[in-house]
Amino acid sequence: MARKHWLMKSEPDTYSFQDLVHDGRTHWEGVRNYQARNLMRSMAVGDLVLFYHSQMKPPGVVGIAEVVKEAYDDFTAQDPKSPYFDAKATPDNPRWSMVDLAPVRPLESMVSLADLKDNPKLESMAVVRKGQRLSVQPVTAEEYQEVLVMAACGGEQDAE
């Protein structure tokens, strides 16, 4: 089965790609949008992720991660001490999911949102479309490869 590709956004002050490299693995908790949650539920081990730093100047893709554990219940939703607590989440109806990610490698150079928008091959990519704010987005294999080419990574070593 072919790997799928994704873009996942994180604010670097909250959790950066460097944090992921340091930790070696993390659970991607706190997603509280049903569409983004459903996309995470369709992820499989081995899927590749463009790690995107949002809320920085400029925002952009900074690294590649891999899904290392498929969707499971986001336990932070049931922890009243968590910033991601959801009073409606229960053990019988956990509502929210998370996946585990591990770093693959940083990009040789960041690919900024402006550069993504300027590339006609990426005009259909969700992150460049006006109003697209989901923190988890599907990416086609062609879009994924084009971002790697833009980052001067060659693109072929992570192909299907």
Given for the second form:
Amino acid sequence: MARKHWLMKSEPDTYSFQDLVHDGRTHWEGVRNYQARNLMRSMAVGDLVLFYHSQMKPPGVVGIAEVVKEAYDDFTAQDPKSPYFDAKATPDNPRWSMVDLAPVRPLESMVSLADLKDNPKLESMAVVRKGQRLSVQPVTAEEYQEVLVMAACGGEQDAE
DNA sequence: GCCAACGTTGGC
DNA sequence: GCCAACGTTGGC
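Since the one above is the form predicted alone, can you give the form predicted together with the DNA too?
To see the whole picture, the full complex is given below, headed by that same chain.
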């Protein structure tokens, strides 16, 4: 079965790629959007993730991660002490899901949002489309490969 | 800090 | 079930 590819956003102040490298593995708790949740539920172990830092100057893809556990209940939704607490989540209806991620490697160089927008091959990527705020996005194999090429080329590349 | 985009909530 | 109000995301 072919690996699928994804892009997942994180604010580095909350959880950065360096944090993931340091931890070795993490659960991706706190997603409180149904579309993003449903995408996580369709992930499989071994799927590859472009790790995107939002709220940065500049924002962009900084590393590659891998799904190491498929979707299960996000228990932080039922923890009143958690910042992600959701009163509507119960043991009968846990409502939210999360996956586990492990780092694969950082990119040789960051591929910024501006770089992604400048590449015509990536014009249909969700992350470059105006107003697309979804924190979990599907990425095609071609788009994924193109981002890796850009990272290897220093994040700057001219279209032929 | 501003504001556009978009999801969610809640009154009706 | 519609839709206006509101809250959040996230680039700039």
